[in-house]
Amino acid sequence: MKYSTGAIVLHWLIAVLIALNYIGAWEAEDLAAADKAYAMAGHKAFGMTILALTVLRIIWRLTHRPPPLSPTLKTWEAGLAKTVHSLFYLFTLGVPLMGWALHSAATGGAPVNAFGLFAYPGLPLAQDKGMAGLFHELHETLATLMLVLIGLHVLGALKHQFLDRSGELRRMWFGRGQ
């Protein structure tokens, strides 16, 4: 049985954002000044756009009940995929909230500029060199542990698709399917 097409275009949107995210970011690394400041605006509006998404995302589970888990799942197999879902959540939340709160820290609550077209309203935190470097420390160590998971989510994905040949992929996939 598939997910609702809200839940798979929430899915997929957020998957691109994050990816997106990870590679403005590891890319922003080397950059000069001026064009680092560039893509780490660009960085957090992304980031941004992935809390409000996650926000929508977690509404939408709560009133679209999922479909039951494929009875094909071995127990612990079920069990890990309701752990890396939960997390999932955690982390899409986490991730950037600590980066809005670096964000607030670093700027003394600055507004969040998102591509232009508006700004969040930054955090009401002081400006705090050494809070602002706990929250970096802590956005990178939830984006790593985050990106462990994605690993293990795709690996998981894989095995079902092409091992167990279950079909699985087609679950949260577009079009007509299980």
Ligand code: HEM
The other form holds:
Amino acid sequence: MKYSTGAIVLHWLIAVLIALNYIGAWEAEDLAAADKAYAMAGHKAFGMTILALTVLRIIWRLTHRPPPLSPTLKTWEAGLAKTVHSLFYLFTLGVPLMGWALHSAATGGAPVNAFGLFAYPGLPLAQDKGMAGLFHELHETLATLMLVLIGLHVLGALKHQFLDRSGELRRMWFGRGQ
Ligand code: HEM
Ligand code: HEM
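For comparison with the form predicted on its own, kindly provide the form predicted in complex with the ligand.
Okay, now the whole complex, with that chain kicking things off.
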């Protein structure tokens, strides 16, 4: 049994954008102020895209039944997989939402530019260094926790694919077949 094509496209698109956003944020830290602002504008635009795609993904998930988990999973593995999957939906909403709030509290609700094409409105927050600092902490902490989830998830997927040889990756990849 495989995931629907829509679920597969959204899974990999969001995964690639998330990877780029971590790399972008880490690389931006060492840049000079003007270059950093430019890099962060990209980070914010990609982040808002991740948020929008996640909303779409949740709607897709609620309207398209996923295949049952592989019967080769032990009970605790199935429990862990379900927990990680559910947490991913929370974190892929929470991390960009906290970024949006951080940006809004730092700028007093300035819009977020989307690649010069259009702008998302800022959240209605007053400019407040303390609040911006709090949202920064939350954004960073949730992003770090999500990295742990990604690690667990990738290890699980690779274990089932290569050690248990259950063809796990095929469930979340394109093409025909079981
Ligand atoms: C930021 C990165 C990623 C996120 C947020 C993510 C999120 C998710 C979520 C939420 C599901 C469950 C879908 C559902 O049932 O609703 C899932 C399934 C899956 N993911 Fe990922 N994923 C990421 C990266 C990866 C990577 C790098 C791999 C491969 C090494 C991978 C392989 C899989 C597989 C094989 C499944 C299907 C599990 C099954 O039901 O058999 N994912 N992923
Ligand atoms: C899933 C999406 C996102 C991921 C994975 C992500 C990840 C990160 C990471 C790892 C950092 C570095 C934390 C640190 O400061 O040490 C960061 C910083 C930051 N992010 Fe995000 N982020 C995402 C979305 C967003 C969004 C949507 C916005 C705003 C609209 C945003 C705005 C920021 C800002 C302003 C910083 C702080 C830069 C600084 O002053 O050092 N992020 N993000």
